[in-house]
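Take a look at this one chain, the form predicted alone, written out in structure tokens.
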Amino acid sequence: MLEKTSPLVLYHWPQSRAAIARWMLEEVGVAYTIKTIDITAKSHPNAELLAVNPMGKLPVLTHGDMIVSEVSAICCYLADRFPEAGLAPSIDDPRRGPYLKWLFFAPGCIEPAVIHKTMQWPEGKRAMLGWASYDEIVKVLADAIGNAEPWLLGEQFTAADVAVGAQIRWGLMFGTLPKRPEFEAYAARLGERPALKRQMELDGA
């Protein structure tokens, strides 16, 4: 049986989605080790990374013999594995539904819609896509963030705020999301979190 005390290892490169997973680890507050994977190297993806993720993508988290890839899956796993951190509603909490929706809305809707617009790809058959149009997603996101008091589930900060918050922070930084006041206020609140500050300092180093 996997123990909580089994070593946590994050396959990581600072300028990648792995930074989100590192932020989540800092929010959880458990010890972990970084295994740096240089995604700019000619040898990328190397055999070591392919052994844990055949797609050769970051991040990947190992916890003893457990392997988890995909950012939101890693956030979900950590929140459930370490419930004492208070980063997820319990399985029988009515807020569990909205929590899971927002946790996976980030990579499943926000990111593809932003990439679709940024790359100026043709719309094609909208019904075939798993996400709405960019404008519709921005509206849904703005409505939710505008009602965040102060977080998506209210007073409780959760892994969903990590996943969605990273998309908003990056969107504002790179101009792929509009500088709406609700987005900027939410990003400012996130910026005050000690765990995010630690992640930025560590990755900056």
Ligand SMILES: N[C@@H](CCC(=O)N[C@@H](CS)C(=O)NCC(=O)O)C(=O)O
Second form
Amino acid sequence: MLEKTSPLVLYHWPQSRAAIARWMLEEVGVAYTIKTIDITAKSHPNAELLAVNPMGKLPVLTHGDMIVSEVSAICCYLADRFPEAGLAPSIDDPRRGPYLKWLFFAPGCIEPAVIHKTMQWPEGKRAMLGWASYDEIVKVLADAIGNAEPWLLGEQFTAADVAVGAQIRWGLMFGTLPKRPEFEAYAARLGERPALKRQMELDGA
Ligand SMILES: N[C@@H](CCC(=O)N[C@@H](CS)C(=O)NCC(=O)O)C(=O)O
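Since we've got the form predicted alone here, give me the form predicted in complex with the ligand too.
To see the whole picture, the full complex is given below, headed by that same chain.
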């Protein structure tokens, strides 16, 4: 049985998706330690990282003997493990469906569609792509974020806002998403989150 008070360790490199996991940890407000993994080093991926993630990628979170990688899975895990932080609707809440949808939509649809477009890959067969076209993704996102009052699920800020919000912030920062007013207003609201400010300060971002 995993103790809730077991040590939390984030395998981290600031200029990477691990920054999203650190933001989530700051939202939860629990104590954690950082294990810095230099993904730019010649020795990368080192044995220490491969032992917790055979993909050799960050972020990875360990909680005692429990190991979880993939940003959205880490966000989901933390929100469920520390429900007192109020970052997920409960399992019997009807908003649980949209919550999970957005958590998976971020890495499963937004990210690949943005990379697809940025890399100028051939269009491909829509039915075979798991993420539809960039224009469709932007439209779906703009509708959802335009109606976010102020967050994706309404009043409650959740882990889904961390996962989707990071995609929006990075998309605006790198110019891979259009500077639509809905996106900019949402990014500005996210920028006011004390947890995000702490993560950025801690990571020197
Ligand atoms: N699908 C993974 C992607 C993780 C990922 O690609 N991380 C990058 C940093 S942003 C990484 O570790 N790159 C090092 C490498 O591929 O060797 C997630 O969402 O967590």
